[in-house]
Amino acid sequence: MIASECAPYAKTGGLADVVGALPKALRALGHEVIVIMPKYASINTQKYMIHPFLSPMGVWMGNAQEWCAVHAATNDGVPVYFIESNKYFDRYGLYNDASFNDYQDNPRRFGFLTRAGLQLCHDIGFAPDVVHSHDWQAALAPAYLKIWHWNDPVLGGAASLLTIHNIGYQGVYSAASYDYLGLQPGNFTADKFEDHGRINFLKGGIAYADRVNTVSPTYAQETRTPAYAYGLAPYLNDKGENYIGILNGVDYTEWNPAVDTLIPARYTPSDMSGKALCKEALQRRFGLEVNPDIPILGIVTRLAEQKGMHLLAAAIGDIVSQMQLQVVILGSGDKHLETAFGALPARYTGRIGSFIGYNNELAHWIEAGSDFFIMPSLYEPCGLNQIYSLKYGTLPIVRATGGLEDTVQQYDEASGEGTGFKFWEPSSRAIYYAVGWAVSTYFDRRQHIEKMIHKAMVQNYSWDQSALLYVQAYQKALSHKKGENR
């Protein structure tokens, strides 16, 4: 696997969780997996026992030779190799500077990462059956395999799988770096890497990959349509059956209230007393009125328009003013949204608490102590927090899109069946009514809430099943590769 981030070493979102967890699940099934990622300045080498492995390593690009070093560690038995290049990775952020401006050399940085990952396979004699690349940052791997390595003794037999974690990020940059990337002039065409005169990493990766997947079945269907695909729907539809959706799994060794060491008290579906203690602790930590009978709505998110947070910001005043409800917020991102959500505790003292930033322990506290968890996303490739919420008996309130649609079962008011509350319209009004529906159920149909909580907590979205589906995808990628070579 080649990826730009991997938990626990470097993380900005769900991509890191997948690259951290999926290799372990594959290894448990008997497969040999290595992970290759950058050695960012932010990675704590001592904490993770990362050690020098290979130096120097030469990497041929299209019009230059680069030199780097390789470091290594193991993540629960999975070898992880870190490409060290002060030129490209010794800087403030993974993708952007402190002002959230993309690094202008990102195409060179991640083109180099991908070439270095393939070079490392050569240097250590690792001949993969499949090169699994993640998102636009590693999307050149399928192209490099077929342009540069088609008759290579180490990489010539390798098939490619490209996973799209979020199609809103495609790696579209100036064509000035095209010669450096070594993709050949004939590939700078509208059906491959050219995008209105610029380079589009993801588009070219889709064209060359033996198989492409995204991280939920519903998102795979959505991204075949212009409304969700950010211009790439025709190219995904051209893949036919070689474009699929595989739902992300979650790591229940970390996200499970029965074993969670970060929360104030542990609990299980058969003994929920610990959840009440978690709720009280959460109310105290956020300065809310301590009252077990008031439901808490939890939010842990990136504060961004994609997450629907601008819609929630417009509705939240009416929600807390007109409903008996408390709200706790943990998130960072858009500065205007940070300001808006950061100001709410002063305006609604004892009813809303917020923490602008990220705190892993606090994320666990919110999952454990809340009664409901809201995700009003405009689109959501998979989403993980709604799956965490299910396990913690914190009923999700979600917009029915992508993985949110696939993992939350709609509440049936007649029978009490379901695991959460879904709405479809991307609007502040729809958010208001969905929250109102959940709150009224909390007070008026308590037996339904308890039935839903129990059903939610016994759902299983572990990596075990998803890993098997990835193995099938690898096998079909290999079949496609062999079919092309016949």
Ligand code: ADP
The other form holds:
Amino acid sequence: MIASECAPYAKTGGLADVVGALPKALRALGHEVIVIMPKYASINTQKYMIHPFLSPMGVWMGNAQEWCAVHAATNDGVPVYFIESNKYFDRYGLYNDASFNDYQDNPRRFGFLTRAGLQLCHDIGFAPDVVHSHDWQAALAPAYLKIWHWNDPVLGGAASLLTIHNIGYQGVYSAASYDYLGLQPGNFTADKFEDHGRINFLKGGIAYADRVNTVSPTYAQETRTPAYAYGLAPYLNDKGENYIGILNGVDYTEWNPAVDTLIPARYTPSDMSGKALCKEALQRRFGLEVNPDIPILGIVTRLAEQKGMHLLAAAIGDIVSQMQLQVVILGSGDKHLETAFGALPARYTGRIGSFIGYNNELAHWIEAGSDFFIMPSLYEPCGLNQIYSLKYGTLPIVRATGGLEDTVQQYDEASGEGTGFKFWEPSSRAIYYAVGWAVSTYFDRRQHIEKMIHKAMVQNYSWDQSALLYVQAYQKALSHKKGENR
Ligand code: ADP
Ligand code: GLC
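Next block, the form predicted together with the ligand, ref. the form predicted on its own:
Below: every chain and molecule of the assembly, starting with the one above.
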């Protein structure tokens, strides 16, 4: 696997969780997996026992060879290799500087990562059946395999799978880097890498990959339509049955209130007393009124339009003024949203708490201590937090899109069945009504809430099932590759 993030080493979102967990699940099924990622300045090499592995390693970019070193560690038995290039990775952030400006040389940085990853396989004689690349940052791997490694004794037999975690980020850059990336002039065409005169990493990867998937069945359907695909629907449809959706799993050794050591108290469906303690601790930590009978709405998110946070920002004042509800927000991202959410506790003292920044422990506290968890996403390829919420008995309130649609079962007022509250319209008004529905259920049909909590907590979205689907996808990718070579 080649990826730009992998938990626990470097993470900005769910991509890291997936790249951290899926290899372990594949390994448990008897497969051999290695992970290749950048050696970012932020990675704690001591804590994770990351050690020098290979130096120097030459990588051909454009017409010249560039040099890097490779470091290694083991993540629960999975070998992880870190490409060290001070020129590209020894900086503040993964993708952007401290002012959230994307690094101008991102196409070169991640083109280099990908090329170096394949070079590493070649140099150590690791002959994979499949090279699995994640998102635009690694999307050139399928192309490099076919352009440069087709008769390589080590990599010549490798098929490719490209996973799209978010089609809103395609890696579109000026054509100035095209020669450096070594993709051959003949491939700068509209069906491959060319996109209105620029380079589109994801589009080229889709064209070259033996198989492409995204991270939920509903998002796979949605991205076959123009409204969700940011221009790539025709290319995904061209893949036919070689474009599929596989729902992410979650790592229940990390996200499970029965074993979570980050939260104030542990609990299970049969003994929920620990959840009450987590709620009280959360209320104290955020300076909210300490009261077990006021429901808490939790939010943990990148503050971005994708997540519908601008819609929530417009509704939140009415929500807390007109409903018996407290709100806790943890997020970072867009500056104007950080300002808007950061200012709320001062305006709604004792009713809204917020922490602007990134804090894993707090994310666990919010999952455990809240009664509801909201994700009003405009689109959501999979979404992990709503799945964590289910396990923590924190009922999700979600817009019915992508993985949110696939993982949350709508509440039925007649029977009390369901695991959460869904709405469809992407608007502040719809958010307001959905939260109102959840809050009124909390006060008026408490037995339904209890039933839903229980049902939510026993849902199983572990990686076991999804890893089997990835193995099938790998096998299909291999037969596609063999068919092409015939
Ligand atoms: P995305 O990858 O689109 O951001 P996901 O729901 O797939 O959305 O994954 C988000 C992951 O990042 C979760 O593990 C969540 O807990 C974590 N996360 C997001 N924002 C923060 C934050 N501010 N602090 C801590 N963890 C966060
Ligand atoms: C992306 C998506 C998110 C998904 C994650 C992991 O960041 O936005 O929905 O859960 O990738 O696949």
